[in-house]
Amino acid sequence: MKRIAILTAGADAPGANAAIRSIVRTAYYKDMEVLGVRGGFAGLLSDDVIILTSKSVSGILPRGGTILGTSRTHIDESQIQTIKEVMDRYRITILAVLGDRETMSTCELLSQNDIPVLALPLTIDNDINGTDETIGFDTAVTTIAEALDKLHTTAEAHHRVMVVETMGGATGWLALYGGISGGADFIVIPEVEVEKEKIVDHIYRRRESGRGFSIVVVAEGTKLPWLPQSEVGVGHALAKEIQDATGMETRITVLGHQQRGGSPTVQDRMLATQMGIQLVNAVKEGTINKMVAFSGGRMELINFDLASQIKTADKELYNLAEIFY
């Protein structure tokens, strides 16, 4: 009988539990057994393995986080033998890894060393190449949009500029989608270099037209030649530059880890569920060393060398966003 061992690695994201539930229930439906590895790859190295049953995943569909826990432990060549020994001891047929882009690079290393692995793209950053969307992205974007909805009222009441810093790593997917969905008045992302004058002039034009407030969304990984580096983050640096240039009272909101938290949206629950089913189907068919991807409305299996490449935010969509400024 085939035995799947599930682990979550890297940063957590809403929908991880929905994916775990999907894998477990689909596996038992197809006469397979499932184990869970607690604490990511660190748990695999320390032999922290438990049995998962349908009862183990009862009620976890709406829960954020991951019932297995996670870690940012990285695997190198010296640890391969330990992983093989653990897999042999528990008679693990294949590792089912849920994780971010760095995790996909780890999966590639495992596959190169004859460790069978399948993976699901789990990250709010949406920066994994080869898939249109990653598990957790929609929930994080929804959190950003809801935050902007609330910030609009206080910004308007006080005639302030509100700078909102989002997560996203080195990419601007969260800032772009969240900014558009939440009605941002300007969006700044790592993929597009924008001059300070363009932001300042836009804020001036809004004020002259009777809109005495502005919401500026900036991705945490943004680096601009004119923007000083700040120990407290790009949002604080940008807010200071805007206030100094415009004389308008400017406030900063760093959304932070709340973007990773909370119950997953319907879209993330469905994506995680469908990807989990696809992973188990691949196990049933004997397919290994692939990541499940959602592309063009279909589930596909792609190579880890493609998945580990960075997917940058859509510049065409960024340009279109100016229509709504």
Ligand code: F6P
Second form
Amino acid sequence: MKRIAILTAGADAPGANAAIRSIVRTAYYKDMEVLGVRGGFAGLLSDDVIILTSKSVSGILPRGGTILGTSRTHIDESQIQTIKEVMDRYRITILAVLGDRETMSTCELLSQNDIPVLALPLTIDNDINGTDETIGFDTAVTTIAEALDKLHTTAEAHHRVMVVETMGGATGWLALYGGISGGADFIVIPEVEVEKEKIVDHIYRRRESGRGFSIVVVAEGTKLPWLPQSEVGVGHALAKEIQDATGMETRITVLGHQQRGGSPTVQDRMLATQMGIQLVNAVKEGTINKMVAFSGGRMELINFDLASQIKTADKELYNLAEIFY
Ligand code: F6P
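Take the protein just shown as the form predicted alone and give its structure as the form predicted together with the named molecule.
Whole complex next, starting from this chain.
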């Protein structure tokens, strides 16, 4: 009987538990067994393996985080033998790895060393290549949009500029989607170099036209030639520049790790569930060394060398966002 061992690696994201549940339930439905590895790749190296049954995933669908725990531990060549021994000991047919872009590089290394692996894209950053969306992105965007809704009312009441810093690593997906869906008045992302004057002029124009407040969303990974590096983050640096240039009272909100928390949205639950089913179908068919991707409305299986490349934010959409500033 085939045995799947699931592990979550890298940063957690809402929908991880929905994906674990989907893999476990689908696997038992199709006469396979499932194990869980706790603490990501670190758990695989330290032999931290548990049995997962349909009952053990009961009630986890709406929960954020991951019941297996995760870590940013990754594998190098010297640890391959240990992993093979653990897999032999537990009679593991294949690893089912849920993780971020760096995790896809680790999966590539495993596959190159004859360790069968299938993966699901799990990250709020949405920066994994080959898939239109990653599990966790929609929930994080929803959190950002809700935060912007709240910030709007107090910004308007005080005629302030609110700078809101989002997560996203090296990409601006979260800032772009969160900004558009939350009605931002300007969005700043790493993919597009923007002049300070453009932001400042826009804030002035809004004020002159009677809108005395502005919400500026900035992605944490943004670097601009005119923006001083700040130990406390790009949001603080940008807020200072805006306040100095406009003379308007400016406040900064760093949304931080709340973007990674909370119950997954319906969209993330569906994506996680469907990707989990797809992964188990691939195991059943004997397919190995692929990541499940959702592309153009269809589930696909793609290679790790493609998946581990960075997917940068959509510049065309960024330009269109200006319509709503
Ligand atoms: O990759 C997800 C992410 O939340 C990024 O958006 C962020 O830059 C990073 O992880 C934060 O990592 P940590 O939780 O280790 O501080």
